[in-house]
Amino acid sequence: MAFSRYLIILALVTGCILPSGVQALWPIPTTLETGMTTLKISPTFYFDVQIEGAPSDLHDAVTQSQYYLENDKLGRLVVGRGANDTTALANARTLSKLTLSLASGAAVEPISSEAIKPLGTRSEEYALIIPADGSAATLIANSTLGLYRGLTTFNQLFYYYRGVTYTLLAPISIKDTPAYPFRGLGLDTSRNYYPVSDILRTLDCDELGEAIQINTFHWHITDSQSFPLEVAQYPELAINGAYSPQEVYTASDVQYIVEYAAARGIDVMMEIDTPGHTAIIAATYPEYPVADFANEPPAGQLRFALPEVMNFTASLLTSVAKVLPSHYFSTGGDELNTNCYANDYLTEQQLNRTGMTLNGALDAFTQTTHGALIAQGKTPVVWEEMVLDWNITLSNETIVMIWISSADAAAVAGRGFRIIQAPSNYFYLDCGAGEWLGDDPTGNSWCDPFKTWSEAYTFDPLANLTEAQYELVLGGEQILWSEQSGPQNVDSIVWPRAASSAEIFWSGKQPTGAALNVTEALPRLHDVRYRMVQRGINAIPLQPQWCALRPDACDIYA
């Protein structure tokens, strides 16, 4: 990335001990240098787009830049929450204006268009300076989309006192690029129905691109309990499945949704969940599943043996996914409980007919699934059973999710698969909540206990990994199973947690080359969540305001 030239020698101060509560960037920067002047913003403070023909989702980013560098008026977390700070802004210099451009050579792309390229050539990359003299600030990038992650950035380094929006930080030179190129969110929506509001709410605000670096939402959309879909070729699925008909996602849903996403640096990646997940479908088609058993109610699974499911499903899922932009596509594949197979005429006459055992005919219908994506030019994505459990012969280019236990990781790795790390002893979100299921009063949530923020901040992506595995690693996410969440507490129980991991994956270790730490991480954890609650997220608090107020002083040794 040729940023060298654009950059000028400024006096600055590296690992220096910086002033209490300020620096407040998250995910941290891969390069980070600091000063210690006071640098207000200016009343006239404006961001001067310098490229020809720059795109109208930029000129958009820029705009919202602006809303939250002037309402966002955060206090520093310290005692007094700025109040201190009056003797250096009575003389401190003023910043009138963030100049945007591209490297030279650069192809100018919307930020939307960039978002949704495939992993690993994404340009999220980005140098930007902000002067102590009070000249021109520079913000330089090879795309539009490493534009939009440094302005997320810029306007992390500001707070607010009557009525001056300041750093104590100045002069600050920052070139940032993510350690891996995917950086997600989970969000079931299928077990309880999220309005379309608030699913831009979570792709929207402090949350994902905008502030903490997610760059994918993976949409869990339908399951067991409803298909809240509609889905053109087949419409009776979300008129039989869905909860009602106003708690169905409509086409236009999708593509609002879609593209609400990619204006903010979001890909969306949808998952139809299958051959279990899926006794809903059983409300049109009552002879594809099988209603036996299952890992939760209600219970229902693909008949998978039979060629007419196989071709059902084949279809179903590239009639949803050839409307996706995204490369990638989901078709699961957990938590299949074959117990409902070995008594069930149809699938033992299927498999008699033509000699396959149940192992020989999931690989079947994988191979037919996955190839009508592929076709498509999509890139299939599965739960880690497809390779451990199962042995299934998959495409070299398909993804594997670790979630049941982070130890797998190393096991899918050992089969040359990439994988995103999920694991549930680490990033579940909805663990630690208690039985869902009636009529038992003592239970636990089978994933206990809760994961904390600071706990899920210890994963190591490359842990039990040889070296020459690193490269399928190609990152990870943390996700909200809905059996006991809806709108109602979505933002309390995924935030500030999520953004765990998006430092683990946009970061990878701190400025200095040392690796992430949760005393080190607290104090900007706080500052991202106070300025959640600014924007109008209620996420949850991570200690008493006592605390948040002073760094270290609530440490368990403190």
Given for the second form:
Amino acid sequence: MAFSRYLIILALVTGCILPSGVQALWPIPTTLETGMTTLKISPTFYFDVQIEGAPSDLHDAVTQSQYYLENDKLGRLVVGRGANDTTALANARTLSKLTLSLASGAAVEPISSEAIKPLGTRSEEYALIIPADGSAATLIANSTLGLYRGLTTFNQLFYYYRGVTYTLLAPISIKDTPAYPFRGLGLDTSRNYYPVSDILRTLDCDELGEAIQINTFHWHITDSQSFPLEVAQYPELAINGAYSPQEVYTASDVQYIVEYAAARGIDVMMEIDTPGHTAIIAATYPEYPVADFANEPPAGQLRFALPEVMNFTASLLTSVAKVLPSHYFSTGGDELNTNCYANDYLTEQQLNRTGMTLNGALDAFTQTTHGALIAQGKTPVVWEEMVLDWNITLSNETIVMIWISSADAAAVAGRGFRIIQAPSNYFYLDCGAGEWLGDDPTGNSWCDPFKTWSEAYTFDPLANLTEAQYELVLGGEQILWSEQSGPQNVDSIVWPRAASSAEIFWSGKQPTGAALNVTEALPRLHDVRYRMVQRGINAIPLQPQWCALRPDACDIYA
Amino acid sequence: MAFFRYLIILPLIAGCLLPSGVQALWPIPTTLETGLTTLKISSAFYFDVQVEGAPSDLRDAVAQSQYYLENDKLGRLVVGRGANDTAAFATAMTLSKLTLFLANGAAVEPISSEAVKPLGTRSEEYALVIPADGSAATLTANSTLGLYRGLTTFNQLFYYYGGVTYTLLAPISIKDTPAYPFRGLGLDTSRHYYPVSDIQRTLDAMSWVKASINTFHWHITDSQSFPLEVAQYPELAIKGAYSPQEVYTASDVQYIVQYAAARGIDVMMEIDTPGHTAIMAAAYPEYVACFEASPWAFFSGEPPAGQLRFALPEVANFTASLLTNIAKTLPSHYFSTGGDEINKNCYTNDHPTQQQLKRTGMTLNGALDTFTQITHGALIAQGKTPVVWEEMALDWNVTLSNETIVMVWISSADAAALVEKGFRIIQAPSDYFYLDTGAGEWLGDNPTGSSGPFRTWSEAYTFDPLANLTEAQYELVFGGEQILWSEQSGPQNVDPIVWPRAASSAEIFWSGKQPTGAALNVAEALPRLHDVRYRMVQRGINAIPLQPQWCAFRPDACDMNA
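Please give the other form, namely the form predicted in complex with its partner chain, since only the form predicted on its own has been shown so far.
Entire complex below, previous chain first.
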């Protein structure tokens, strides 16, 4: 036992004597070949876009890459931060340009158009070649979206020491394609409001900023506590339901965020959670929700059995969804509390009149609301209870999100639904901050403990599934619920942790074919974190800096 | 059972029908009387300093108070943020000035001098009276430090709506004096470096919780880095800091100490010895045993391994000289030599240590005793009172002067054993007051590891500083502190991980109890702590929300049994 442990340690120690070829990249590419030659970025380096009619958002992306290349100024995470590289830099070759081209016959569309195509039809793969002799590097893809992914990878390859931007690992050859089509990050903007600038900063991290290849922003925009979304047809919802007139996402804010995201390869999947998580709608339509019981204060859920509530909800969702380019829209459906309706006269009266059960009424409600979304060309997305607890009739296209437990994926897949993995026991970013309800000083957070990056990283998206079911897994996301979060800690609570799922769902495995491994990943995640800090994101340190500069020295058995 | 629970809820609900008089203040004053009259701050409002020869740091504090009064612009934490108060504005009286006095015969000294006096000799009490009729408010104290405490209380009383700064609670009468002399906040700047500006911002926030946090416990060095420039031993920082940019120069330290003192805060520095010193090996390899030994877990609490060879006379003399060199430049009467988590395995096969023990016939424990005598003797010679962690008294039974202050950290249960030995204690128990726990394992290759539960503000708030002590021992409790160890923290999260949580201990040790005499109570405290948090955010501190904003505007609506 002890002997084998030492063997493992030896292998690790040996590993860190070599320049760590993969230390730079996150998520790790599908295939990766690196050499041991030092290559400097020329002071006249430029991106040569060999694409006729290149869209303006590709040009913007190139400008941004140039900016990061010049301004990241990230020292290598080794003792001395690159001081030992100076001799190699003295006679190193220089790289003068990266040529971007599309594969022959590829259509030239804006990144923002490619980013919102249906899942499974987007082309995100790319090939990046950086020769060691200083001749032009090349980036080739089948779409501008693929080029964008490759640009962000290119930026991760370079370090800085005393005026020189360089890699030690030329030649470099990368072919890269995502393992799963959906790689998300969820944010709740109802429990506490986030100004637009905070959302934009978060989207920067997703893509342009850190190249961690997250492609979906799951925007849980409303909930029982506040309704910060301005809806053209129902302006009173935000007027009466937002925390303040300043804490509203106007229609133009939403469009701005959606466009900003799309130009960064990110689709915005909005969620209007119904029929639960809607108490604050009562501020405008007091007759629609019933206020009695809930999982957290305030209580209040839509009276989904009433035809006028169904029609209102369908109309509301239509009004919100029709202005969004995404093909996906979530109607939520989690944590419906049946106690809420037990003594609700209006609901009971309607059920008596129609002879429906509560479950039947929910089925009818969902048919109505989903029907309205499908009529808008949207694919409905729901939380797992809709299938597992309520057995609602859902279209086959419906995507179901796992949250209660990772153990629930198999049952949902067993019903033939496509799933997004957001299990609270791995991927909830809010857990572990203790009880937030008042007057309960010894309480824990309901999903205690805190989910570390490494715990999240060990999530297996295919656990307990049959091989035939694998294709039902579209991907997954980490998500921040905001009972105890706001603009003040969004950076530090999300980053770099949310990079864990990005690698699980982009890479799936190591380039060698081996399974992802926390020990291999940690030095690269330090790299992600330090580069984020250079770019102004308040990503937290994962270990003392002493450890970050000495890969594996702070492993538990080192 | 259920009935009894409702009985508890009823008085809480009744309490929140009244304009919540105490919602504004943290920590809650010793005595507090409020009325129901609206009083506006006049647009010509000024602070009238009736103190002859008022020191410049008092003038600065007044200017700062004026600035906050004009710029906090904090809306009341109610639905509408004060929109319902406007009717009362029309007929409200205005307050034109606050007059500051020192009591007859009180010496006029700078705040920064008062703030660094020995514990127990500082005068922090004050009296603040704000009449309802618009006549001058008065703030009286026995020292400039007391006036400073009163100014921060004054600032907490006012809200803002539509261009008007006001209180709904005039007349207001407060007499306030701290329950315990030591109220601290600890920060480790070795595992990660914090730029001077981050420390300044933290000191600012400490001074805002009614200036009740009066000690910055600066754990400046540890095994991972030595970011302190020491005049006589420059190599320690040159070789031991993470980088030349991540160093506290001698002038940085002086700047921080003065910045703190002007805000009523004493800086108690800690150079942890003989453990937590591995990185000294970068400059003095011969002084450190088991440096970077592997597996580290056998030799050390965390990587890297390495501890001072305390048995060697040259190491004891070096350490005494080092501590003297640092301590003599600091105005505080207190200096911590640490002494926690010494790992004996580090010395078992350390040839220089074993050779020395053999030559002298000393045990390891005896050698540690000698080492401590030498290092503490050097500090005492500089007029400093040594401070140590609890193991020095409980595990090693080291000979310590009676003046020594011992810090409790391993468990709140250890306080009783220390006072039993007659030591004065500072309460920093990890089971209530550690701000770093709950973030999960930070060591690599251990994805299912834990770091124990997160200590919420409310759990910390339930700490009883006198638990398990006899009444005769109460006076040995100097106070306490919450502390942030920085394995997983840095400038990026210092605000959200510290604030508003660190206000919990500030109230425990300043107020001790409610003005009614009742024990502190989390349900009563929460609305006031929301207030602290929202005011901090207005002042640019990234203090985290404690609950959804919906709850912050509706006191008690989100209580567990509401």
